[in-house]
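This document opens with one chain alone, in structure tokens, the form predicted on its own.
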Amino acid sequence: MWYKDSVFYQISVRAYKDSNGDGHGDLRGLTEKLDYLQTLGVDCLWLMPIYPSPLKDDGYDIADYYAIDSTFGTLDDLKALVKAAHERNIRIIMDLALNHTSDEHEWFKASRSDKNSPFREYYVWSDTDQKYQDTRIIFVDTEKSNWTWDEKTQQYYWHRFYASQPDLNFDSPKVQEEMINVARFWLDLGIDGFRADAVPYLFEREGTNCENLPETHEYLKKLRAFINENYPDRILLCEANQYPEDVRPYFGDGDEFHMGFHFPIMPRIYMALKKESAEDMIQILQRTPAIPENCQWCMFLRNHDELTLEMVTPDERKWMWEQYAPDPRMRINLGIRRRLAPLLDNDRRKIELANSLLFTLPGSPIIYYGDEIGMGDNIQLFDRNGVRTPMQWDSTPSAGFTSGTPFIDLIGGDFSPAQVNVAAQMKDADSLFHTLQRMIQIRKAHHAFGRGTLTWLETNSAAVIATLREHDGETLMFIHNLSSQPQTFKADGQYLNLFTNESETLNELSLNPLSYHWYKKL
């Protein structure tokens, strides 16, 4: 069960490292840059989408699951990024969209070209527009329904994000054996696993919200089992933004999903630090329900996607909106369009906050890329494409990135590669690289971190998070105090500090302001 231990690392290979000038960055350009991920510290990297696109959706429209996009490079890049990666002990998970294909797949192009294609049944197709009326639309902004008028074949067609992403039909048992053929063609390449996008969607029911259905867990323990037989060193990791009792189900009895996002407590965090009060974040941990041994949650601050707001109230969300988004371009759909490091204006204080909350609460944590190092975003960009901007490696122009004109917008002011850049912080031992470095190194020291019990301990203030994680005779203890005052906790007894390696006996403990302290209990 590595996956436990293991801190895993976000990468849009488009915005990473670019390998040959053309502006975008590639599977070369990533492999170049394996030295700096395992200076880090980090064990597993997810890749977004590589696949054949037409970037409707930043690569989750996949045209063709058996290729690499030529942007990225070639199948055997990608072998020979694996084969580096795991000389490192690195191992790559990849994206793997189950729900939905691109308009522009060769499957869709058949099956809306001819009702008697064999493909028709590959997609949901219907005389009407009015069944399966209470599912709820996802993308808001953009989609006024679940379904699109097909002009040639004189039907609609069903999805659930853009129009431009028909659903596939899991109820063709070719599709279910479709999409094991291709788990097992990136798997025999030896990528380590799939992060599953959007699975809660796959089967569709008159009278229900087609979300969460018996029939999806079944397929999904199906899938399961064929990765248990052929590849058992394999993970799953399941994308359902859920509440934590209907994410449940998706890790079964241990025999569907290995690992799942933990989607609520993440905005819990932010309204933690914005309240200076932890009880939004203890309530959704309290109510989270126990999973099986052999599954883990994963825990995030934030990733390539909007700053979801779905799993908060109303009200929430308006709070939210106006705390952390007073600008309306910093919205999209029901969430926000920023980056960790302007999220927190910028406050290191903060940032390490945020970052040891992450590290500390029960799961394995994803960092964003360059998160670590604290870089900014672009509102005025199109849609979410102000939060993946070229990684900034250096503080020339391009920013490192490539030796030509970078696909998109580098970021300006502030946060600008002059200001944020990954050389400048390895030269400085104060860094917030350096900080997120020695956080990983020590949680990797410790398995209670990624496999202990949580405990909340009595601090008397809201604002002061106690806890205690216990795994194997090993008692770990944080504190964290979210107010921007000097707070105090009582704590007994001698403790080894786990960034100072120096024992502490412990009576009364002054805590200074957005503050955050590792012990072990000696």
Ligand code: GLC
Given for the second form:
Amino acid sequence: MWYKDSVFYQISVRAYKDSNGDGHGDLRGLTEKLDYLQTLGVDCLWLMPIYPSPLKDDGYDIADYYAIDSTFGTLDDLKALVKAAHERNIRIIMDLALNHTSDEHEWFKASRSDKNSPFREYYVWSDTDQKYQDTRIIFVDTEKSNWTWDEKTQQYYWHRFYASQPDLNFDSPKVQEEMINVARFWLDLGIDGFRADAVPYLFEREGTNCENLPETHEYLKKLRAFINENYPDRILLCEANQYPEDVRPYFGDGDEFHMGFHFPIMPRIYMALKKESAEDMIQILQRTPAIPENCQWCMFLRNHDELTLEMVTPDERKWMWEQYAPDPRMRINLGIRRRLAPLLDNDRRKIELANSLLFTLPGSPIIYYGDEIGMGDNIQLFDRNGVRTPMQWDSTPSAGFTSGTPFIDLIGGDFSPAQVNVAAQMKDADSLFHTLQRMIQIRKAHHAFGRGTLTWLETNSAAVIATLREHDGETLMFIHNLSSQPQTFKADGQYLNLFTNESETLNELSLNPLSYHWYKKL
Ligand code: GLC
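With the form predicted on its own in hand, show me what the form predicted together with alpha-D-glucopyranose (GLC) looks like.
Time for the whole complex; same chain goes first.
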């Protein structure tokens, strides 16, 4: 159960490091940067899609599941990356988009060519666009319906995302089998598992919202059984943007997903920081059911998508938009397209505090590439591209990302490569990079972070969060002061300060504004 103690790191290969000067990051470039990732201390990389794609959805519109887009390199480059990563004890999982393909996938081209095509059943076709009316639209800014009319064959096809991403029909045994074969292909190349994209939507049933259906769980259990049987130790990480009670079934009885992202806690961490109160966080964690022993939550602050506000109430969403996305360009669909550092006013204390919460809540943390150095965003860029800009390796104009012309504009202003870059932060012992590196080191030395129970301790202010995490005779205590004012916390006993490695006798603890404290009970 390595994934319980691991720190994950999400990478856009296109934006990470270009090795051949074509302006696009690639697998060889990423391989060159494994030493950096090892120095940071992360254990498992999640690579965003590298399959051939017309890029209508940045690669989540897959045109061929059995190849790598040539801008990223070759299958041999991937094998070399996996080998070099494994030599450094770093694992690699890839994105697997099961729910839909690109409309340029051969299956869809065949499917739409003729109603009698053997591939017709691979997708969801209908004479009417009135089916499944209880299903929400996800990309509300661009899509008016989940159905799109196909002129040639005079039927509608179903899609939960862009119209250029037709949904596969999981009622077809052929589709079910195809996707197992896809998984086998990549697992045979040595990858350590998948981040399974958009899994709630695999099946459609009239009279439901077409999410989280029993049929979906049944299929995912088959996928898991296949992995258990043939590839023990590889993992499936679930992207189900749902409330905890709806994500819970994705863990099954420990026989479905190994891991699942905890979506609802994420916006509540931002609420807590702004409101200086942990109330919403505590509530959602109390509402989070227990999961089987071999399962793990994956906790995140940001990713490549908008900071989703799907799992909050409409009032909370409005409030979050007002607080964190005052400029309408910062908003997209039901979320906020900004990165961590700008969201938190580029205030080092808030950025560290948020990361400390990320690391100390139950689950395994995942860091979005660039957030370990506090990279910025660009709200001028299309769709969610503003949070997917090139990694800033050094202070040169192209940030050490490429010797050519970057595929997309680099960040300017306060967050430009001259201000924010890896080289400078690696030289500076007090940099954010080194703080994150230290958090990772500490977490790795204590299994209670990944495996411990959670107890909320009483505090004298809503702004002070104090938790105990206990595992195997070890007790860790974490204290966070969300307030911009000093606070106190009453503790007593002997503790080891995990950051200084010094033993302290605690009684009335003074907490600096926006501070965090990690202790181990002695
Ligand atoms: C997932 C991805 C997102 C993509 C969508 C459709 O939510 O995270 O980037 O647009 O699936 O594939």
